[in-house]
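This document opens with one chain alone, in structure tokens, the form predicted alone.
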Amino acid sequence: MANEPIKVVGIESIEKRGVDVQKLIKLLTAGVGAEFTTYYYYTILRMHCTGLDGEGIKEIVEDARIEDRNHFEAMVPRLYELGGSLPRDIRKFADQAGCPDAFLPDTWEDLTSILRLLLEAEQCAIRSWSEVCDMTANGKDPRTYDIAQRILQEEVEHEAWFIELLSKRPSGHFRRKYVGQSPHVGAQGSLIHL
């Protein structure tokens, strides 16, 4: 009896609704990999936002950086619930991330080069979480969809911040009450109720 596989009704129910769980696990692993590596690279990018102009940008990068960590924390438990896991080797984890690494540009003294890199990273995240939402929408997997759409809301907001800084177009960015607030996902990855 101890060696019998345990039936996981939560997985079985979403498979019956048409979700390819193995494909979803692959998407989630790539998505959380991108969130984790973005957190790392944004730490470096933030440190290089220097000078009078850089100080204002640094705070916005910090909001996006901490919120991306929260996205990682919010989705990893769902990955494990579905039978997935994180790679044991961080190098493999980073290599399978769903978005390219946000390396510090050689021209980092020009803040525009950092802002363009940040924008590209957010746009990749939007594509990634949109794919998860499309796969789980319409009641196919309400739990994964709920987490992914909350992450997606914050990624769209991050994109708007960096577009505003590059183009002077209004974005609706507002100062968070505290660093890492994550208005849709919640601090430390806990989902908040809207």
Given for the second form:
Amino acid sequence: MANEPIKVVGIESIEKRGVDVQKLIKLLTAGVGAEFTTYYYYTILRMHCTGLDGEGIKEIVEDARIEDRNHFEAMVPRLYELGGSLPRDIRKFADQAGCPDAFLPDTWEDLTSILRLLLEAEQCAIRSWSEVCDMTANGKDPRTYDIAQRILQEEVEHEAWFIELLSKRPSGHFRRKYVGQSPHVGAQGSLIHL
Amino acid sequence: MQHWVCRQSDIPDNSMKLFNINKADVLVGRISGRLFACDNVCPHRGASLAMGELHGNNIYCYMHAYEYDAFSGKLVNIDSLKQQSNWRRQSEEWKRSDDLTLYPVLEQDGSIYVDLP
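Taking the form predicted alone as the starting point, write out the structure of the form predicted together with the partner chain.
To see the whole picture, the full complex is given below, headed by that same chain.
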């Protein structure tokens, strides 16, 4: 009895609705890997937002940094529910992340080079979470979809912020109520640890 | 095992279309009159190749701009991603990609068939 595998109805039900769970696990591992590495690299990027101009964007980078960490926190439990897991070796985790590393550019004293990098990272994240939404939408996996669409909403907001800073195109952004508020991921589902 | 996919006219020249066959997502396309069929999953990071585009004989993945030859399955071009400022410092392991999974495809009596394992 003790060695008998226990049926996971939460997995069975989404498989019956057409979700390829192994494929989904790969996408989620890549997605949370990108969030985690982004959080790390954004820390370095934020530190290099210096001088009078840098002071102006430091807070917005910090919002994106903490919210990306929140995305990692929000989706990792779902990865385990589905039978997946984080790689034991963080190097392997980074190598299978869904987005390239956001290394500090050599030209970091030119703030636009940092902003371009931030924008590339957010755009990659949008593509990555859109894949998860596509795979789980229309009632196929409501739980994963719900978390992924909340993350996606914040990534789209981050993209708009950085485009505004680079091009003056209005994003509708004012400010978060507090740093890294995560209005979509955090407030509605209590999915993060604040 | 051979599966009926669609009518010949459903895949015009220089286009591709996604089909779900036996629970597998299969991308079927035609380039300069020649058909190809492959797994829809990008072998680099799992994106849907149907969201990409055809660039000559290549399938261009919208996620990281990797391009695979639709007939050999080989990764042939990653130039677009190289334009990104931080590309040269990415780890080789992160950049690595398997080849596309190709499936035999044939046209017969106005229909297209794909051979899936």
